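Only one chain is given next, in structure tokens, and it is the form predicted alone.
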Amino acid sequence: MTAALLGYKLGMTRYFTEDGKNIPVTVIEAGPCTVTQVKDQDNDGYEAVQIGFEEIKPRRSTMPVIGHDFKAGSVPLRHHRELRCESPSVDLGDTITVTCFDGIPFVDVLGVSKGKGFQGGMKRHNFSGLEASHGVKRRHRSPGSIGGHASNLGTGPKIKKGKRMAGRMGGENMTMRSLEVVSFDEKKNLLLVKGTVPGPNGALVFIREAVRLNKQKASAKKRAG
């Protein structure tokens, strides 16, 4: 089974190595998670493992969730996530801790980016704006003309899809790929990864073993293994 956990982003700090190197890291409270369901080819048509995270009071849950988690011998859990895998090596009710990332140099972190509400074209798409010199009309943050994209053949008089304009910004599913695992604390269930993680402090994130590496990180993984 691929190593994976649910957790909360706690924030960023710095990590000093033994040789005095300063590494910016994100601290994640990863797990422990309970295996709430194991799917197989015969019953479900595919193989997968579902994990649950963070115990909650039964009155804050629903009867279907209470019954579902009870089959795994667990109290109701707040968050659930499914992970596709071939020949799962875990059983129903097992507990997965942050030690599952021991020996794994790189992970992917999935989360939801910070929502920034309705924003203009300059902030949303990094436009430079109009000139601010003498004689220019005071529309410096205007996105400019949209006439060139005001019609699309066969679809009527409307803006073409994908035209970069003002609109809702942030609040999207993001995946930070191939973040380096710097350290982990088994007692406090903390995972330290190099770099940034999507979402604000306290946001729910899903951590899994990296599925795609560039040449430099792939060679580093071979040397570590």
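Heads up, when I say rigid core I mean the largest set of C-alphas that superpose within 1.5 Å between the two forms. Computed from a predicted structure; not experimentally measured. Residue numbers count along the first chain shown, from 1. What changes on going to the form predicted together with the partner chain:
- After superposing the rigid core, the C-alpha of S142 moves by 2 Å or more between the two forms.
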Contents of the next structure:
Amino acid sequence: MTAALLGYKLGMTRYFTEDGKNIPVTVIEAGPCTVTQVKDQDNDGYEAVQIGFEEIKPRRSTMPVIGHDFKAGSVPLRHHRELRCESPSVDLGDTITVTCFDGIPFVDVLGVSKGKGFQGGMKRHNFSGLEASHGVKRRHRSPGSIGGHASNLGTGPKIKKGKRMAGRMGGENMTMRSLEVVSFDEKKNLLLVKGTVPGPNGALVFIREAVRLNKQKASAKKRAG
Amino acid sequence: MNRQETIESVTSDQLKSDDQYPVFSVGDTLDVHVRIIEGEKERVQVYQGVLIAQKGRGINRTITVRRIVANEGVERIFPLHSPRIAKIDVVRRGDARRSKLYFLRERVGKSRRLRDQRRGLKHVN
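Could you output the structure for the form predicted together with the partner chain, given that the previous block was the form predicted alone?
Now the complete complex, all chains and molecules, led by this one.
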């Protein structure tokens, strides 16, 4: 079974294990999702599965989407997302529910982080700022010197490209890797993962099986089966 | 069900029933029985102190208990719905006129004590 779902982040709470451990968990309303397209090597040049989430009224959708989802035998769906996978084990029109994470100890959660607006270097890039005293005036949170006017070639009229400065922060695609699956609720389509997930409450998130695990988590997965 | 209600429904089966603990309020002296797991063995340790703050709702409800150990103030925050808390006993009912007794942190010596709720008995704590 392909383990990937779209869902909404609901919020955070705490969860006590049987031995009394207190785990911070994020509650995600995950799925059910419909497989709206299965891409293969011959037609598309690569293998992937496209899933759709949340049914909407046709009049709120567009004709291309209605036609696309109709091929999968589904009403139009609000969100679609692709997951690359070799020789997928699902067919067009299949429904994926939260039970696909049964036996999967770790997942990746992808989403868009909260927008922070225009922020200075201290908040955006963890600069230290200048000193509070010793003659520093009105420059306590400034980034300091940004270097000479050197281009990427060596010398030039401009500051080096990519120089870290103040600017728009947040609202980026983020991936939280290898979050532990604490539990799931089949009836309510809820998934509980340990730790934080990008975005505000109510944000769309994409959940998939963890692609890469560190040593500790890899051995934990092995022990789990 | 809105978002908050859904989250609460997840944790509702972890909540302890209301009659699990006696009624206590800020200012009371409590005995908190904490389960401690050491390897295979489990034992219960009693932590006695003054309840100086209550926070949170539902599963997030916590109490802050302050006591003096070797002349040093110690505060422990217990999540009330944690399975590690076996029991809570009220030792004394103290008279407190505010909901957070953080001023006790600055108090030294006899002034650290709270008046007993049965007004006639002064400074029982």
